[in-house]
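What follows is one chain in structure tokens, specifically the form predicted alone.
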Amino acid sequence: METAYFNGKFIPKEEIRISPDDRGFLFADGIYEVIRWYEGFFYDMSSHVTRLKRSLRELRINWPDADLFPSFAFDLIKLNNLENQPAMVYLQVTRGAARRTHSFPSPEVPPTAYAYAWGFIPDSKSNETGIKVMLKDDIRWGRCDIKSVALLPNTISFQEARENGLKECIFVRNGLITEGTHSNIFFVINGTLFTHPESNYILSGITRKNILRIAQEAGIAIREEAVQENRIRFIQEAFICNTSAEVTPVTELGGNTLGEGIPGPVTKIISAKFNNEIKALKG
């Protein structure tokens, strides 16, 4: 029996009932957070909590239990017997249930908070051989920095990639490559690591933040600068990153083979250093 967290309580997942008037259902009026369990610890939980609080603040959702996320996330791992395997914890918080109207409920209603955990098998093959990804105009709204549950453009675009035998869809806005449907992307041009700067057009990924730190510690030149789509021919390496996939090399971008079509040396260095950091944290 799978146990989930719902509004401060741990109950069987199949017993959870959410109102049809919940604004998450009616308006996608909510935020979410996802963190990975590494068989003994959550990686960079403090940054996930910081981002969670920021998303809540940007949508003006008053949820007082954000600081409890580390505690009940760990409880979910234990209650579902996931301590000794790779796992993920998903949290979603909406503005709550109220009669449908575009304005916020007045007076405020209690937010709806739901979280669950599941085990998974990491895609080690993609991390070793690399993946092919597509390019598409960025059709998302202008606040991609908020980790909102309003992900319809992302899901449609990711499905298009899957139907074409590709692993991810990378967005392009005004000729500049931004990020993927559920990942950030990095490029290597003449030994320098490029990635789109933090702005309202990308989500500030936790793995992205740590990769920038790892690259700096390794002495790799970094430029937080968007790469133009018409400069693909100059890209020697690329990789995507997110909480579940960590560092995944990209060998083909929008039908263009990058470098020699295999994971490049800078990507391998960053991937190895990230993996070593995880191993060190495991002790």
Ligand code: PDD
Second form
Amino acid sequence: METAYFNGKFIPKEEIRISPDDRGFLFADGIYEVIRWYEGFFYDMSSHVTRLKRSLRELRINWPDADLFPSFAFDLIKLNNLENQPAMVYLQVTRGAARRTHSFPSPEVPPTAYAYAWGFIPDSKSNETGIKVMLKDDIRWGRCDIKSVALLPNTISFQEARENGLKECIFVRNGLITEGTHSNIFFVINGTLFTHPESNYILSGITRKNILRIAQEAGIAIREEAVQENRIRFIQEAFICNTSAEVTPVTELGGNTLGEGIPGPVTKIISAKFNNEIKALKG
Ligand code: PDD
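Follow the form predicted alone with the form predicted together with the named molecule, if you could.
Shown next: the complete complex, the earlier chain at its head.
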């Protein structure tokens, strides 16, 4: 039996009932977080709590329990016997249930909070040999910095990648490469690491932030600058990153083979350093 968190309580997942008037259902009026459990700890939980609070603030959802995320996420791991395996925790908070109207409910209604945990097998083959990804016009809204559950452009674009036998779809806005449907992307051009700067056009990934720190500690030159789609031929290496995929090399971008078509040396250094950090945290 799967135990989930629902509005402050732990209950069997199948007993959860959410109103059809929930604004998450009606308007995708909610936010979410995803964090990885590494057989003993959550990676960079404090950054996830900070981003969770920011998402709530940006959408003006008053949910007082954000600081309890570390504690109930850990409870979910324990209650579902996931302590000793790679696992993920998903949390979603919506503005709550109220008669459908575009303006916010007045008076305010309690938010709906739901979280669950699941064990998974990391895709180590992709981490080692790399993946092929497609490119597509960024059809999303102008607030990609908010971790909102309104993910239709992301899901249909990822589906398109899947149907083409590719592992991710990378968005291009006004000729500039932004990020993936559920990942950030880095490039190596003449030894310098490039990634789109933090802005309303990308999600500030926690993995992205930690990779920038790791690269800086390793003395790798960094430029938080978007790469133009028409400069793909100058890219020697690329990798995507997110909470579950960590550092995943990209060997082909929009039909263009990058470098030798295998994970490049800078990518390998960053990936190794990231993995070493995890190992050290495991103790
Ligand atoms: N997605 N950009 C987008 C659009 C994302 O959805 C994600 C994460 C990231 C990477 O963020 P982080 O390093 O904090 O995981 C970047 C999660 C994994 C998801 O939607 O499942």
